[in-house]
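Only one chain comes next, encoded as structure tokens, the form predicted on its own.
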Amino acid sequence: MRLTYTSDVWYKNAVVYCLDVETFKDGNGDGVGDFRGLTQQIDYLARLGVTCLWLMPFFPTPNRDDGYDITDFYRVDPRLGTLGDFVEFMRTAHDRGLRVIADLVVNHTSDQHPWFVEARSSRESPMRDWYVWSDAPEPDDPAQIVFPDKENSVWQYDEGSEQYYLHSFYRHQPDLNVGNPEVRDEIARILGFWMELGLAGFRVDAVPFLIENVNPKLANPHEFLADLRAFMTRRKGGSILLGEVNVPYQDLISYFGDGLGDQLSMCFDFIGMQNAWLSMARNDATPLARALRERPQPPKDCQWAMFLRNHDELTLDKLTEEERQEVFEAFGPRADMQIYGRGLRRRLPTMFGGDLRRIKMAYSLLFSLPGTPVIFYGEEIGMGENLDEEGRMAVRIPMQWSADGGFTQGSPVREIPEGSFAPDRVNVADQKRDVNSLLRWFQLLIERYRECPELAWGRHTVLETGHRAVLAHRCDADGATVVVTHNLCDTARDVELTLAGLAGYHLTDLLVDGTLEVSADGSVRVPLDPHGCRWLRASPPEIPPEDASVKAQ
């Protein structure tokens, strides 16, 4: 497999860093983080080794859900600071060699949007079609209505122009109606405001209820996608949009763009995380080789965006009810940790009891699985959650950067969880300066992924270890080769590979020393420890490891 690196495909082996502003860290001592102090953490964030900042809602807000209802798509909420304070955040992450992208949230807005208070007026208010409408309430499809816990249906009668309205999410979210032309157009120069001011694209939310729920029916619905694709790429080359497309892959896989790649850059892998975690609560590969064996390939510039927690639930919507109980009694098996029944609101390692090896054996599965990782504030010193919280806030609580949290100097917008996972105990300070902890443990990951663009870029084949509990695979690029062992049970395990086309070769291991010799008849035992993971670069004998990397072409 012959490769070619452009900078306009700098997203296929980037690594992917989610963070909220307002919990990131504290610049003026209001007990809110802004971008004045996240701005003060760059440097850190540049030490870790991520390359693209990915930015929660900053936007202003009523703040009912947590920044994705929005009141005006082109300023910053002030409690998080000031235009200006943006650009100079930009400025510096540029001078760090950092991209940032944002959240794009256009499937709907607050109900106190101007636009909306416009729309709602009357029924001959010139914004009135910048919604969906209704007389009547059309039936429900409970499996569409996303937060059951709270609304029972996806219209809302609005007594002033005595019609209902059509909200997705929660009441307060009426839905924007792509459908309408000029709501396309006011997408687009959004896009367009941002990326004057240094984005580098979007992770766009709800990607299908935004193309789907409109009035009239758009003839092509991927048609608008590939609109703002094709605009963004005139305005910025290289420009992204990342994908919350939690669907079956034989739907998902349109939305890259049919073949074309026209559409998203990048898409989530919701299915093979789901299965992750069914592997990792059975000690049991099985589940996560099938999805990794079924997931089909993208379009040649697209790319697959892997992870396994994230600023959400942790949604098992796709497992099996079976499945999911499953899961549930591994990593959550208290009813406050579950949400809406379909997931975990807990971060991971909390649901790993805080056991280290485990933990770093799951990222260590997150980076080497092919595909773009995308990680969440806190995970690399391993945060915990605090249950205490509302439902996704359990998992949105503040960055801790010190023994006394470090978040801010004045009292914390939210509660910072007590117990084992407190700052006195979990915090960036201590994790600098211990060479076995978690912090450099992502640190040395994310510089072999770097590395590694194999693990990216290649082709991947999941291999044939004997053993149910051990995932192997390879990736291949150029005539360079990785690969990669997990041990999901804690129970020490020697696997015998098959290398069709390695005889004879050096395996070198990236993450601790030692080297492996591929026999003559290609097969190579590996030793794993219980939980134990191995990266292992294949290298003719006379060719030193570090040489037989792909290389830039």
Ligand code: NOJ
Second form
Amino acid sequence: MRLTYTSDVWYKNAVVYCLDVETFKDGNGDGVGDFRGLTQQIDYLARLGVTCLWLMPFFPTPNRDDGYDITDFYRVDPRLGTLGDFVEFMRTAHDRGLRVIADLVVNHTSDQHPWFVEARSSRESPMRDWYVWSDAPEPDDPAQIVFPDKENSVWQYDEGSEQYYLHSFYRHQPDLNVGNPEVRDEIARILGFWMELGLAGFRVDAVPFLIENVNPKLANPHEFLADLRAFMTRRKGGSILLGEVNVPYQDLISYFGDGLGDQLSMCFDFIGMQNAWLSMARNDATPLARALRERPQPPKDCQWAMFLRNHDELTLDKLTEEERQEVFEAFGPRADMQIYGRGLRRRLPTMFGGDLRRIKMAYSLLFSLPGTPVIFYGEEIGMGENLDEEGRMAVRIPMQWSADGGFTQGSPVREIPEGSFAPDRVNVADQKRDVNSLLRWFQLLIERYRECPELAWGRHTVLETGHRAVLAHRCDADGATVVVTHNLCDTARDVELTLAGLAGYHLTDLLVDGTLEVSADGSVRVPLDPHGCRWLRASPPEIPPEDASVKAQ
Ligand code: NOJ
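To test you: the structure above is the form predicted on its own. What is the structure of the form predicted in complex with this ligand?
Expanding to the full complex; the earlier chain stays at the top.
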């Protein structure tokens, strides 16, 4: 494989930054973040080094699920600005070399969406079939209830028209019926609309629900994804679908489009994420190493999206009950830190008790795991959560720009957290001035990640280390190699690695000063500090390390 044309498949080593316009930066002083505020901060994002912004839903909404309940797919929520502000934002982002993708939430609409208002008005409504109705639904399977604290069924009786409608999530989010070709066409129209305004793709919400919970069942539900992708590619080559598909690996692979790679361009690695947390809870790399070994290779031109935290709960649903309890115990023992019995409503730094060494190691792991890293706003400065906020909102707090908050001149839409993660302790302005800050660490990791396309593109191999606490892996592409080691425990470790094909090579540390030599038998001893991490570029002695790297184009 030649690593040419990396910019055509730009998403394979992008750095994706997820943010909510509402909580990022207020540009007009009304306490709500908006596109004008976001536009002012684009230079910050560009200098951080991220290459793609993922905007959480910014469409008109009654806001009963933080914007994941939409009433108009073709407009901007007036609280966040106008379509004109959106276009100005896009222009500025493009000028700074950033791509933008947005949430595509079409599994359901708000129950206040005019389509649903029309559909429920009578059984004869021309839009009736845009949603999924039943006279007598099958009994619920409790395992299918996504929000068990609020719902006990996925069916809701509609008094007016005397039938039940399906809602895979909250009852105020009726499921759209993609079994209906008109709905499928409308979804394509939505994609086309925003692509025309410059979006490079979409993060697709709740993909399995979208294609499976329909009436009549689609003969081949995946064909719909392939059709959408083909539509996008016709309009703009290189546009992507990044899917939220939290299913076991063996089922997940079909969402890329079996072997062909013609459906979702990327899928989040929920299994890898959960096992990373289990490994960090145990200080034992085994679960993560196993997940990486078991993870299927995505088709050519597809990619895994790696993350440690996102805007939802840290779901642990794919671990066993015992494993889940271990993670709870280590990172969120109190009931108010947990949610739905399956997840944590915390951000990463508080889970590590603010231990900067450990936090830095965790993010080094994220950026070096094979795939495309996705970060959630505020992770780069180590923001905490606000457990006083309801449910998943705990992690969706205003961005902390300066010691006094800096999010708004007015009174903020959401409360600013107090305590050791409050803005006076954790903010962008201070960390910009501090060379040892987490923000600077993120900048370094992002720069190195972009300089090492092997990490994203290459063939990866998990290496034996002889120490359970240490994860070591190597990524090889086009004759170039990066070797990465992470010590999950808080005592120093020396690991002995065997590096096939690299006998006599130099290993140059890309994060701190230091060079190691691989001996003639291919072995090398790698010392690691407590929670230490090393990214090592392999180069033959006669070639300087920077020339031994894969050159992206
Ligand atoms: C997944 C989103 O990430 C979550 O925040 C939302 O509540 C549900 N889908 C429903 O849209």
